[in-house]
Amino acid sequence: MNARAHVFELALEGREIEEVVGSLFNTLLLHRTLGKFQYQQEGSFSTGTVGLVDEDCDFIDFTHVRVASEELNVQVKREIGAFRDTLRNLLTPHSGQISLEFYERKRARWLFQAECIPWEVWTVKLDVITLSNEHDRQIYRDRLAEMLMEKVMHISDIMNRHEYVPKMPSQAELDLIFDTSFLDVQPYLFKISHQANGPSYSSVGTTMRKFIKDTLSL
């Protein structure tokens, strides 16, 4: 089976790296998660509710929602960090990437290990810029509230179509498809992982460029 894959390519400051990639992981999470299931017999279940919360960003005039659980919201700012940290790192202008997967596990057999097998993957890879003044400062963090909100559309819209997800399983299966390890909620199995590129100056070029030349035409 071949994973969807979704790319988002954007170019920010340090300092909005976390919101950007949380309001668009958290949205993700959003859609694909699921209350706790709860089993009468086998092949009837029942699903607790997900509580909702707006999250305001401070570096972006942007409010998105995500599922009120805190178990959750601090793994995933815990992974995010990490991804912020490695590009604060590195010495030289920088890009990079992080990815959002969600798989199901398929049992181990004898010989052979567990398969985790991805079903969709969103990437969004980003240049880290700086901006020379608060003024450019202010319109592209306008243009990039502008951009986010877009990409925010465009994932509830891909979520609305008809495409593959795991089937609903029984409750030995459980675990093969969902994290049952949260308290409060039910996300399809995920798992966030991050790279550093290093310098990339034709793109970061390329988006200053376009930048600039916006900036003039206002």
Given for the second form:
Amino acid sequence: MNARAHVFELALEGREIEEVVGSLFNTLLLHRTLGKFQYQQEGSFSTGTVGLVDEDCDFIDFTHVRVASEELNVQVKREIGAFRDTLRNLLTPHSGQISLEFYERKRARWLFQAECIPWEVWTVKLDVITLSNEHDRQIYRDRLAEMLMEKVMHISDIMNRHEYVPKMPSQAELDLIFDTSFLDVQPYLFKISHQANGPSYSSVGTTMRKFIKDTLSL
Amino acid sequence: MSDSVKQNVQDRKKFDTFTRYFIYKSIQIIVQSRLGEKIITKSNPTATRPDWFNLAIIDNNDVQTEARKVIAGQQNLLSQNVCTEISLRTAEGDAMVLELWYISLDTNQFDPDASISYTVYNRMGIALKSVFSVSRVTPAYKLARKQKACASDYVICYRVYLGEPNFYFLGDGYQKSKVGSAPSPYGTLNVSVAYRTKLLISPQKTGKEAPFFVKDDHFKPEGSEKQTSPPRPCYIRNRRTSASELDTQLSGAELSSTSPAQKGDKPPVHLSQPIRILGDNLVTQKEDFRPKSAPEKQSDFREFHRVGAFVQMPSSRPTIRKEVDDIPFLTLLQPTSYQNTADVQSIVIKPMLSNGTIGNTKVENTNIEITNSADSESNKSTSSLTSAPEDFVMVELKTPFYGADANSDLGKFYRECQTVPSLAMFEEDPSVTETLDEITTQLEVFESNMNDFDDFVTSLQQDAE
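For comparison with the form predicted on its own, would you give the structure of this protein in the form predicted in complex with the partner chain?
Expanding to the full complex; the earlier chain stays at the top.
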């Protein structure tokens, strides 16, 4: 199965990395998060409520909505923070990419190990630029907010095409589709990975496939 | 066969219910995003009573009433678009439509296999999440967030109506975008937004001019816009609710919207007609700093009513006038009661009981101790308005960076710093030959004075010995 891939390319200053990536990933996760399932008995469950938080940015004039879950927020921030640090510690070239990958898991069977199959990958490619003065910075900041607006609208457009998402699982298979580690909400299984200097061609799925092939060839 | 018919009827009923709540929730999300506040709701994993579309949206009663009123006017749900119009109204009376959100049902596109209870319901939930996301990124959101700070300049209003959206009022170059959609066996539910990109108010297009606009579908019975109510302020939570107060603030046109009985008596108010709208700060600016207007309601606006130093409460003023009519500034020395004011703790007045006479009038001296007079510096000039104008000589205070528009002053200062002219010495840069000539001349002068320098050094050595 081929995963849907979407790529955003942006140029920004180092200080804006966290907020720009956070705005996009939080918007994506909002659409890919459900209320927590509470099973009464097999086949019957109730769904919890997803709260929402307006999140203002400090370095750009932009507000986005994220899921009200501190655990989820901390995890996403940690991943994006690591990407920011990697990128800012680079002397040159200042570029990199971070991906948010939604995947489903297949259980390990006899000879085969567990496999993770991505079904949607969102990649944000960033070029870090340096602006010489505050005037340029202000102009670019406004432009960046406009670009983010376009990206959020694009995300909404894609999400409302209602393309493939994994089927609703039974209670036993819930953790193959959803990340059940959060106490308050239930996002689809996701993984955030980043890389500086050049594109990344690996994903959870391809890595696992490579691993399985290597195992079988022994 | 009858079972499938029964199932179809039930599905249709479910779809109508879901659609109705989808419309209500969409309107809530849109209007609440224009309140000018950050919205924060909590996730609830163990919701005993499930929320619609599993989203924590706290209904605003005024908006809900308005939405229900409009939807009730439809025989078949979404036979006409449900439009939510967001507009801006300036203090000068100009009005400008910022954006139009419209919900429609496209019966030409449908998904016959989608289950109503699960698939369509979830799709509606995703569409609402998109409404959440997109409502925060359009230009109107930024204006709405700033409306509290700029309450004296403008307020954001909303209006819900049935019919075709009036894109004409969005000006040239407006943008349209589909926000959310939920395909179902009965058609595809769409939420779209059209928003203004040019945010400058041009005088000829404002409500003051009231241009006569002839629509091309003027004689079309279905689909033409039904004007159900005039725009209402989004920022309603803190609005003063007393009918008498509203009378002083709102025009009759807006009042009519709250009363269905009166609605038919008045002509529908077109958007371009100026309609007086308020936020709490606007009320403060216009009236609340004047104790004459509503002194008895002091406790109602404690949050924003600050009493400056030397302000006289209205109740004490008549007695002061009798006693000290001829002596300027004497009112400052009178003991004053501040029981009903919000900032009473910032001003402590201790009467001193020594009696004295000034001129022919016997007065009681007071010692006024101000513990925190700098608390509301920005309110100084406004506060002086609250005292009796006859007793004061108005001295305009000009504090640094404070003015009618503090932002522009600071901005101006900042720009001046950025564009500071270069020093003259760098502009008059001498050429290399000139510099060399100058050095040669200097060396010649020094050489001619060499004997003097030697004498000076010798004299220093002699002194040291």
